[in-house]
Structures are given as structure tokens and as C-alpha cells.
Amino acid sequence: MNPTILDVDTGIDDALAIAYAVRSPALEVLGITTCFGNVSAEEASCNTLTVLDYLESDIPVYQGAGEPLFRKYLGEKAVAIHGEDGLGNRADRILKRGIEKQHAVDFMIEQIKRRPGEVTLVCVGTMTNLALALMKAPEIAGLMKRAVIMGGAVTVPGNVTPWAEANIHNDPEAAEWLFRSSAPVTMVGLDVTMQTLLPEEELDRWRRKNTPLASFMADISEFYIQCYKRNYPGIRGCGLHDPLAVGAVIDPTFVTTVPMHVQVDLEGSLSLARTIGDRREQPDRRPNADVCLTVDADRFLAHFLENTV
């Protein structure tokens, strides 16, 4: 099994990613770390514990960054996309346990050093926790197996501005710190995640299972799909952004990657947080990331559906 730390800002697609990772026999989820993004770090921790309760899992949860590295945190949540509570307004379960006392950043560093060359970090929120870990212990860049991030858009438009994807936009300096760190990075961005849609008709199949987990996942996904219908008229599903990052660890052949030098725009007034990949035949700098540009969407979706609910 692949020792993995899942770093989340638990909204709806994070919840789907958590379920996919926890139920996968290919992954050993060492712990789940949380940060701000779709919701506050505190809400992300509670939402993560809620999802794990439905999964009947005792995987530990470690809370991390509550604000960006350098920018002022405005406290804006993705209410229209994920609901007031981040889980489609379904986070009403009474929690049976709390978060761990250890900070998420220290947990990351501890686990990477304990198992050098083995631990994969799957970051599906901001890169803030991982950037803080690299600041505190720069040596872990050469000790982690890989960082697989859901973030960015090299060949397609952004989803919060014409250029920027949400996870990068929430803390662009953290993402740039990661790209500059020499850590091995796989970037699973909107280039591929928008090709992976959870079909609306699958929700009825989940509900027919008549289990608490399946009903919960169907309810939160329905909220997410309604948002997609408003934003993308004619669409019949929702993007499996965060689950695809997990899928790229479970089976790397779901995606094809291109080595590329990636930088994050930290100054542009219109293009702030844009992920710029040098796609020239003779780039000026060596690649610092493997960028996913194509995905076997049908095969990934089939595996996700078979192994999540």
C-alpha cells in the first residue's frame, strides 16, 4: 500500500475524495490534515470528522493553517458551491471524537521523516500546510515520495478568475513555494478534472443502496450538481476535482503527464494566481512538476464509482 497523507479543506468534492481514499486498498491513509479554503480550518476539521464517521473510520485528523502565508485572509467561504457548512448543508451529525492535538504541519514533517521516500501527500485544498512544512523543514522536499496537488490550470481557463483556479488563488504564495522547493510534484489541474463528471443519475443508484453513507454522499453531491447546473447550463453532473487527485495516486495511468516548469503569478492585477507552464520546446528552466494534460475519464469514473460508496 502507498502511505498517504490527505490534505483537505473539506467541501463536497473533498468529502468524495476522502471516501475514495479511505476505501481504497491501494492507499494507507496515515492521517488527514485540514486547512482553510472552501470553509474555515475549524469547519474543515469538523466536516472531515463527519465524513470519517459515515465511513466508520478512525483515521486521525490534524488541523493546520487558518490563513494564507502572507496575504490577508478575508474569511470568504465557497457557500454557493458547497453550502453554508461546506457539505451541502448536511453537516448535522453529532461528532464522536475530536481532532488530534498535534499541528498538521508537524504531523506532515514527522511522517515524512519517519518513512523517507515512501509518503505521498495529496493536497486538494490550498498548499499552505505543505508550504509551511517545507519552510520549517526544507529537507522533507527530498524525503517525500511525491506531492500530488489538485490545483491550477495550464491550458484551460480558471474557475475563480479567467486565469486562476481556486486552490491556487486562495494562497498563491504557498503554491509557488511548493513549486520552488525541489519536491516532486504532480499537478492535477482543471486541464483534466473538468473532464471527469459524476453523472446525476448515479445519485439514484447510491440512494437505492439505502445506507447512511450512500444517502449522505448522494445528498451532498446533489447540492454540488445543482451548483454546476447554474454555472454550466446543460451540464448533467459535477466535476470530480479532488477525487481525481486521489485517483492519480491509486492508479497513475488514469492520467498522462508532461514535465514542465510551472510558476505562479504573484503580481498580476488581472492574472494573479495563474499557473504558467513553460510549454516551449526549449524552455529556459528545468521542469519542476509533472502536469496532467489528459485523463482516461471513463476508466477513472468507473473505478471511482466502484470503490467509493
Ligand code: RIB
Given for the second form:
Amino acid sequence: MNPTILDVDTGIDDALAIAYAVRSPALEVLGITTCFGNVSAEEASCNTLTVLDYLESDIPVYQGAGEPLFRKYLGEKAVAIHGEDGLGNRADRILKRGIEKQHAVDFMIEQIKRRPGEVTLVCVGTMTNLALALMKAPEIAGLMKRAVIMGGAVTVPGNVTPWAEANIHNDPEAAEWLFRSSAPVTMVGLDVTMQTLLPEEELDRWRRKNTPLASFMADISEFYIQCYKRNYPGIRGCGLHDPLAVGAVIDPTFVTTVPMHVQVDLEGSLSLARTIGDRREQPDRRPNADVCLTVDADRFLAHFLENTV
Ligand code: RIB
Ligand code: CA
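In place of the form predicted on its own, the structure of the form predicted together with the ligand is requested.
Now the full complex is given, and it begins with the chain already shown.
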């Protein structure tokens, strides 16, 4: 079993990733930590609890950072992509329980120290919680098994600017803090996640299952696919960004990685939050991340569809 902490900004693909992780026999989800990003940290917590209710799971939820490390959070929720409430306007449940009292950052530190070398962090929102944990307890860089992040784009365009991907753009300094920390990082960026699309026709199959979870996932994914069709004319589905980060832990052979020095542009007026990977033959700095450059999209998608709802 892979003891794992999911760090989310629950939005729609986060919800799919939570279901994929919680239902996987390969992962022991120790807890889910939340942060701002697609929505506020509070909304991310409520949405995460909503998804866990549908999954009939009592996995604990720990709320984390509500704003970036240094920049002002403008509260720009990703309404057009994830809906006003972050779940395609389907966050309509009365929650069965609340969040834990412990702060997300303290939970991360405690669990990593309790099981040295064993805990994998899967960060699919901003890297703010993990950066704060590394600031508070730098030693965890050498104690965690790995940090698998959904974020960045090295060989393809960004999705919030021509260069920047949303999770990095929401808190560039947090991502750079992680890359400089010597923690073992796997970067699951748009280079691979835009190749793993949830096909629209799959939703009918989910609906035919006729379970609350399958109907909920179909409804929120429908909202997400409609957004992708508006933003990427001709696209045949929506990007399974966060689920692929989980998939890379469930079965690392879904992706191939290249060790690379990655740096986040913290000053660029045009390329702020770009993840710059040094792909020269003779780079002048040691690699600080394993960057995913290829994915076995068909095999991953088949596994995700078979094991999520
Ligand atoms: O760029 C995609 C990422 O930004 C995903 O994690 C999505 O949920 C948003 O947080
Ligand atoms: Ca996310």
C-alpha cells in the first residue's frame, strides 16, 4: 500500500481524482488537505467533503492555505471551468461531517515524520500547503517518499497564459520553493495531462450505472466537458489533469519521465509562473524534478474509467 496525502483545490477534476484515489486498492489515503485555487479553501473543503460523502468515505479532511505565500489572492475562482461552486454547480448536498481541527500543513508534517520514507504527497492544486510545510519543517524534504504534483508545462503552452499552468500561476513562489527544496518531485504537467481526455460518450455509461456517485460524476464532468469544448474547439473531452497525477502513483508506468532542472519564472511580465525546464544537452544545474513527457493515454484512461465510479 502507498500511504498518500491528496492536496486539492476541489474543482471538478480534483473530484474525479479523489474518487480514483479513494477507490484504489493500491493507495492508503491518509487524509485530504485543501487549499485555495479553483475555489476558496473553505469551498474546496466543502466540495471535498461532498465528494467523500458520495464515496461513503470517512477519510479526514484538513483545511490549509487560503491565499498565496506572498502575492495578493485576487479571489479569481475558476468559475468558467468549474462553476460558481467549483463542482459544476452541483455542490448541493447537506454535509454529513466537517473538517478536522488540525491545519493541513501540520497534518502533512506529522504524517511524513511518522512514516519516514513512506508518504507520497499528491498535490493537484497550488503548492502552497507543501511549501509552508517545507518552510516549517525543511527536514521533510528528505523524509517524504515523493511529491507528485499536477502542475506546469515544459513542452506545451500554458492554460492560464501562453506559458503558465493554473496550479503554478495561482502561487508561483510556492512551486519554486518546492523545486528548490531537494524534495523528490514528479511533475505531471500539461505536457501529458492534455493527452488524457475524458470522452463525452463515457458519461452515458456512468449515467446508466444509475448510482448517486456515478450520476454526480457524470453531471460535474458534463459541465467540465462543455467548458473544454468552448475553450478548445473540436476537442473530444476534458483534461483529466488531477486524475493522471493520482494515476502516476497508482501505476508509475502510465508515464515516462526525464530528470530535469525546473525553475519557475517569478518576474516575467509575459511569462510569469512559466515552468522552465532545462532541456539542453549539457544543463548547468542538477535536475530537481522528474518531468513527465509521455503518457500511455489509452492504458491510463482504461484504468481510470474502470476504477473511478
Ligand atoms: O491546470 C489544471 C489544474 O488547475 C487542475 O488541478 C485543475 O483542477 C486546476 O486546479
Ligand atoms: Ca486541481
